[in-house]
Structures are given as C-alpha cells and as structure tokens.
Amino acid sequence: MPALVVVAHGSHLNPGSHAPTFDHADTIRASGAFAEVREAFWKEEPSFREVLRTVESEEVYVVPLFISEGYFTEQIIPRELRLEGWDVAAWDSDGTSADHATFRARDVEKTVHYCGPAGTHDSMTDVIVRRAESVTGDPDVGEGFGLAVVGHGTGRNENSAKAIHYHADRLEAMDRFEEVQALFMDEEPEVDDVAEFFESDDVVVVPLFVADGYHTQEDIPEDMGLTEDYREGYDVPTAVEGTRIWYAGAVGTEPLMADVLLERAADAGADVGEAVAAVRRRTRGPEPAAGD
C-alpha cells in the first residue's frame, strides 16, 4: 500500500498552527486508506526535506495543505522533496487547476505523486458551505444570507487571489446564498468594509486560511469592527453598521477538510476504496439544528 504525506506551512510563532494538519491526518489514518500517513512542515518538524526518509512505502502521495498555488507549492515543496525533473508546467494549471504529476524523489528511490493544493480542489466549496452551516447552526443556511470568502491577498502572487475568486464564483453559481463576495486583507476589495459590500442583513464571513492564528483571530475581527481589541472577544453574530456578521474562523479547521485531502489523493490515482465516503460521514457529523 502507498503512503500519504500531508505538507503544510506550520509556524514558529503560533503553536496551534499545526493542529489542523495533525487532526486531518489522524482522521485519514483511522480510515485505513494508506499504509502510512505522515505530516511535514516548512516551519516545524518533521520537515519537508526529511519526511520522505521516514516513509517505508515506495509509492507516496503528497498533498499540500495550502490554500492556493504559488511559491510554496510550485518551488519550495518540490525542491525540498527533491523531485527529479520537477517543472511547474507538469501541472498544466491556469492558477487554480493544478491536479497531480508523478516524479521520482532523488536519494530515497520513491515514486511521488505530487498533488495540487487542497485549497483549489472543487470539494473545498463544500467545506466553505459547511463552515457557514456550523457557525449559524443552520443546515439550510443561505436564504437571506450573504457569504464573504476572505483571502489574504498579495501583490507577489496573483494565484493567491485567484483561489478566493474561484470558490466565490462557484458558490455564487450554486444560487444558495443571496450574495457572495470575495474579500481580502491586503488588496481590494478589503474585508475591513465587509458591511458595505452586502445588502443582506446577515453575512457569514469565512476566511480561507489553513489555521487560526494572528490574521484570523486578531486582524480580521478587529478590521471588520467585531471588536476593538481581540482579547476582549466578540459575539457571533456581531452587528456592524446594521449588518449581522457571522464570523466562522479559518476554513482549514473544519473537519471536512480531511475529505478534501483524500479526494486530492484519489484524483491522483490512489485506491482509497470507501475511505472518502467513510471520512465524509465522520467529518460531517450530525447536521446542526436551526437555532442551536
């Protein structure tokens, strides 16, 4: 049986940033879909560079737990894994459509199926919806609600914004929410002005970040006006300029993310059997009851 390696950024400053990676890996490990499941990080141990040496399987599926294609998925991870002959053109991507490509990893003699990031997979749209359901306690949330999909935004990599717009467009096409808007921290349109972009009285805000940390727990709540000081906390929902803001926190903490990682591997050829369905049943759990 092949192995699965989930690679994520990690952090020296936020000790909780690795929690979603370990949680989702544990969920997949329990499914029995792979002989081994490993986690690896850029800023923590185990490292990208060493992780393949900890794997016994000769065939490995590597799934980046990143939101968008860019510097880390296109340069850092392939370099650290020592993928022989890596060329980003192998993904044949327009910035959101990276699927998978197969290479040999130098010095460990393993076949590596390198997958596109979890954050651009189509099933991420389901995770965003699930966040809206969870934060409102309503499995049918949508009518009368706006939905803001929030990304970091950066002038250094246009693909960062592409991923946010991609899911916002898919969500709008679902025709479930009254309004859908892509917003950003560091570029226009900015999340600071969230209430100005919606006519709906209720707006769910879902940040497309892997883990809760400085941006999702401090910057965004303060920027939106939920609180003047994040240490004082805030209510969910909180009224901002007459709009009730339902702030969901980082999408990567949603248990359903484990399903996305499995689907990435399955798309690359992994025989996961019934694991995808089993993990989805486990991670969705009971539907939230309206009014809870």
Given for the second form:
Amino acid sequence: MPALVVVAHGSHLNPGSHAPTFDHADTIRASGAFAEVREAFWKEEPSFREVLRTVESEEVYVVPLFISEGYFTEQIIPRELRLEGWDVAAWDSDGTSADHATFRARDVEKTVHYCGPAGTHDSMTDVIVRRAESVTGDPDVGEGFGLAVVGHGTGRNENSAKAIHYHADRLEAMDRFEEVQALFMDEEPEVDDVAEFFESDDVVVVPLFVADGYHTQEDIPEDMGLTEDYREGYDVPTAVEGTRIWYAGAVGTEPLMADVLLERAADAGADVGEAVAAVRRRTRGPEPAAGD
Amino acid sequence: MNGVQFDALREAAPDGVACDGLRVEREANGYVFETPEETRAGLDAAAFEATAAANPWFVSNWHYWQGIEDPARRAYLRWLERADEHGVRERYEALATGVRREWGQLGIKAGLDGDGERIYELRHAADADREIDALDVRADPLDAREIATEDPKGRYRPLKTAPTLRRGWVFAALDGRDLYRAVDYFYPATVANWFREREGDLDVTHYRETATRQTGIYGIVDGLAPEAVGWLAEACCVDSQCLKRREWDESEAEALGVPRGDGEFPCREPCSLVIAAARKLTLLEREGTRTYEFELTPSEKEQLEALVDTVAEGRIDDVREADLGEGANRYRTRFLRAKRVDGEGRLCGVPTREDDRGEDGGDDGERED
Ligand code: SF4
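Output the structure of the form predicted together with its partner chain; the preceding block shows the form predicted on its own.
Below is the whole assembly, all chains and molecules, this chain first.
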C-alpha cells in the first residue's frame, strides 16, 4: 500500500499552525486507506526536503494543504521534494485546474504522485458549505443567507484570487445561498465593507485559509468591525451595520477538509476504497450550537 | 518461543534460515539446527521441534527480526539492543531487565514480551529512574507530536531537536513499529539520516548550496559571508541549542571552525530555522560599523558583557532576584538603564544614526513566520 504525505506551510512562531494538518492526517490515517500518512512542513519538521525518506512505502501521494496554485505548489514543494524533471507544465493548469503528475524523487527510490493543492479541488466547495453549516449550526443553511468567500487578494499571487472566484462561482451556481461574493483582504471588493455587498440580513463569512492565525483571527475580524480588539473576541453572529455576520474562521480547520486531501490522492490513482464515504460520514460531527 | 514462531521456522527451513548465529535448513536427511554452541543435523520433525524448544531464544529472535523488512527500521531497532555487539544469549539476558539507549533526549528501553519478541519503553532520558506511576502514561505514538510542541515553560518549540523536550511522560509498551514512529515524531528524519550515514550515503548539502537554491524572500541568504555562516552555526547548531550533529559546512571544501556536536544523528543540511535566521542576519550584516563613544565604568562594561552572555546561554531564569553580584540581575539592569539609557532608549544618550531614526537593520518589510 502506498503512503500519503500531506505538505503544509507550518510556522516557526505559531504552534496552532500545524493543527489542521495533523487533524486531517489523523482522519485519513483512521480510514486505513494508506499504509502510512505523514505530515511535512516548510517551516517545521520533517521538512519537505526530508519527508520522503521518513516513509517506507515506495509509492507516495503528495497532497499540498495549500489554498491555491502558485509559488509553493509550483516551485518550492517540487524543488524541495527533488522531483526529477518537474515542470509546472506537467499540471497543464489554468491556475485552478492542477490535478496530478508522477515523478521520481532524486534522493530516494520512490515514485511520487504530486497532486494539485487541496484548495482548488472541486470538493473544496463542499467544505465551504460545510463550514457555513457548522458556524450557523444549521445543516440546511442557505435561505435568507448570503455567503462571502474571503481570500488574500492578488498581492502575492494571481492564482490565489482565481481560487476564491472559482469557488464563489461554483457556490453561486448551487443556488443554495441568496447571494455569494468573493471578497479580499487587500483589494476590492474588500472584506472591510462586507455589509455593503449583501442585501441579506445574515451573511456567513468563510476565509479561504488553511489554518487560523494572524489573518483570520486578528485582521479579518477587526477589519469587518466584529471587534475593536481581537483579544476581546466577538460573538457569532455579530451585527455590523444591520447585517448579522457569521464569521467562520479558517475553512482549513473544517474536518471535512480531510475528504479533499483524500480525493486529491484518489484522483491521482490511489485506491482509497470506501475511505471517501467513510471520511465524509465521520467528519459530519455533532452539530455545534450556534455561536460556538 | 510459541507455536506461531515455531511453525514459521519450520515453513522457512526449506529456504534456509540464518539469523544472529542461528542456522536452520532442511536437507534430504532431515533438519539442520545450528547455534554458535552446537550443530545438529539429520533431525526428524520431532527432534527438530525438541531442539527448537531447547533453544527458544534463537527461534523467537529469528522470528522477530524476519518480520521487519524496512532496512532503516531494522537497523535502528537492532542498534537499540546492541545486536551487533552481543550474541543472542547475552542479549536476551540483558533484554530481560531492559537494554537502554539514548537518542537525543529520548531514553529507550528495549525488553522482551512474553514470547521472546520485543517491547519498547520510551520516555525522557532524564526520567530514566522515575517510577512509572509518577509519569503520564501514553500509548499512541502520535502523542509525540503534542508532547514535542512546547517546552517545559509552555513555549513553542520550532526546532524539534532543540534540547528542550518536556519531561514527565512515558510510552510504556510499544512494538517496534510504533516505537519507530514515535521517535520519528519527536525527531523527524533523524533515524533515516542516521541510517544513511551508517550506510555511507548521507547526502550532505552545505550552506552555500542550500543558500543558492533559495528563492523569494530567502534568495538573499547567499549574501551571508562564510565567516558569518560560522557564527550562525555557533549560534544555532551547537549541542546546547540543537542535538543534531552538524555535518554541513560552508562548502565541501571549506569547513566551519565550530564544534559539530556529539549527537548520535547527523544534520545534513541547514534547516528552515537556520535559513530564516540567516535571512535576518544577512540583512543585519549589510550594515557597516561605525565608531561610537560611550562613557561607562569598568563594571558597567562588564555588566553589558554579562548580559550578552546570560541571554546567549539562556540563563536569565537562573539569576536570582536578590543576587546583585550577577550582571544580568534585574535590579542591576534596571539601575543601569536608569543611569545610562535616555528616554528614547539610547545608550548614554548617543544617537544610533546620523538622523537618529529607524530602529532596525532595514528589514524589507515582508511578514515572516
Ligand atoms: S541546521 Fe543547525 S539548528 Fe538546524 S537542525 Fe541542523 S544542526 Fe540543528
């Protein structure tokens, strides 16, 4: 049986950064779909550079727990994994359609199926919906609700905005929420003015980030006016200019995210058997009370 | 020895078995059973079984090791019980009370389960003599991730091999696979690299090569001069800071004049923490020196030196509140600040720059974590 390696950013400063990666890896481990599941980080250990030698399997599926295609998925990760002959053209992507490509690694005798990032997989749209369900405590949330998907903006990487629009469009097409908007932290339309972009009285705000940290816990809540000072916290929902804002925090912490990682590997040819269904079932935990 | 082990031995005999002095074969005239002490040949099935039963350690020892294929895991588990140094009998006698090894700050004790296979206990090496009841008993190797996340003061440990592992926990009974996994969660990739080094194929990447490979905000680290790379290694990589033994240098041709450390496991390349430090230091090292004039008493100069030393050695918490004899004592330091540092934080009121503005070394402003 092959191994699954989940690669993520991690942090030198914030101990919470690796938590979603570990949580999702644990979910997949419990599904039994892989002989081994290992996490690797840009800023923690094992590093991308050394993770392949820590797994015993000769066939490895590598799934980046990143939101969009770009610098990390196209340059850093393949370079550090030492994928022989990597060229971004192998993904043949339009910026959100990277699927997978297979390589040998230069330092180990292994075949590596290098998958596109979790964030641009179609099933990520379901995770956003699930996040809206969890934060409202309503498994049928949609009617009377607007939904905002929030990203960084194009400052660093054009594909990051593409990923946000991609899911916003898909959510729109589902016809489940009254209105869907893509908003950004550092460009128009800005998350600061969230209430202005919606007519609905209730708006769920889901930041497309892997882990909670500075942006999702400090910047965005303050920018939206949920709180003057993030340290004091805020209610869910909080009324801002007459709109009730249901702020969901980083989408990457949603347990269903494990399903996206699994589906990435399955798309690349991993035989994951019943695991997708099992993970989808298992991650639908007890419904949280509103405001949790 | 149990029935499963013996049945497996009988099944393996036609292909020949050789392990740690045990040789078993099936020849035309019967089984051969050889140990370092005796060779018995021409054994019929009953005699073969009786001989095996008389040498249970050899059988269970073979059975345990034949089940471990991965070469690194096998080599590591054998190292743990000093299999290359001692024969089966000697080893089993030692295993009966436990064979101890240290791996960084981990203390590992290899022992025997009821049937002569292995069981491992893992705890902080400094807790070696503590009663198990006094420790937090864990079973899941994945718990290592949580134990390794914070130091004893609750501070985040970004470097897994820093000598700051918490104490007070124990994995009381792990099998070989789980022990191996737990060790890899405490100290990722250390066994893999140790094994490569033993096999003579550790792939060391030296500073200059790593630096050249960097892009984005780390692209600048190639600008750090070789001499500063030495200071960097002295700052981050010596045994008091990191338990890996540094095998990388400035380059293949140019060694750094800094102790590599005595660690059991090698460091094959500057880690992300060192590269992140290199980035900041590269920026700081771009500054030229200038001459300042300060008026200090000799004791004040020595006090500043003591402060640098105390912080660098991580000894601040050891300086007692009322020990005014220590330069890094808080009251002494507050006195120095009251006397010698002006309202704008400047030592002896001396401006830092011509325009006396800007406080850092000209960071490029990118957020880094
Ligand atoms: S580069 Fe230095 S600090 Fe980092 S792991 Fe190696 S020896 Fe330790």
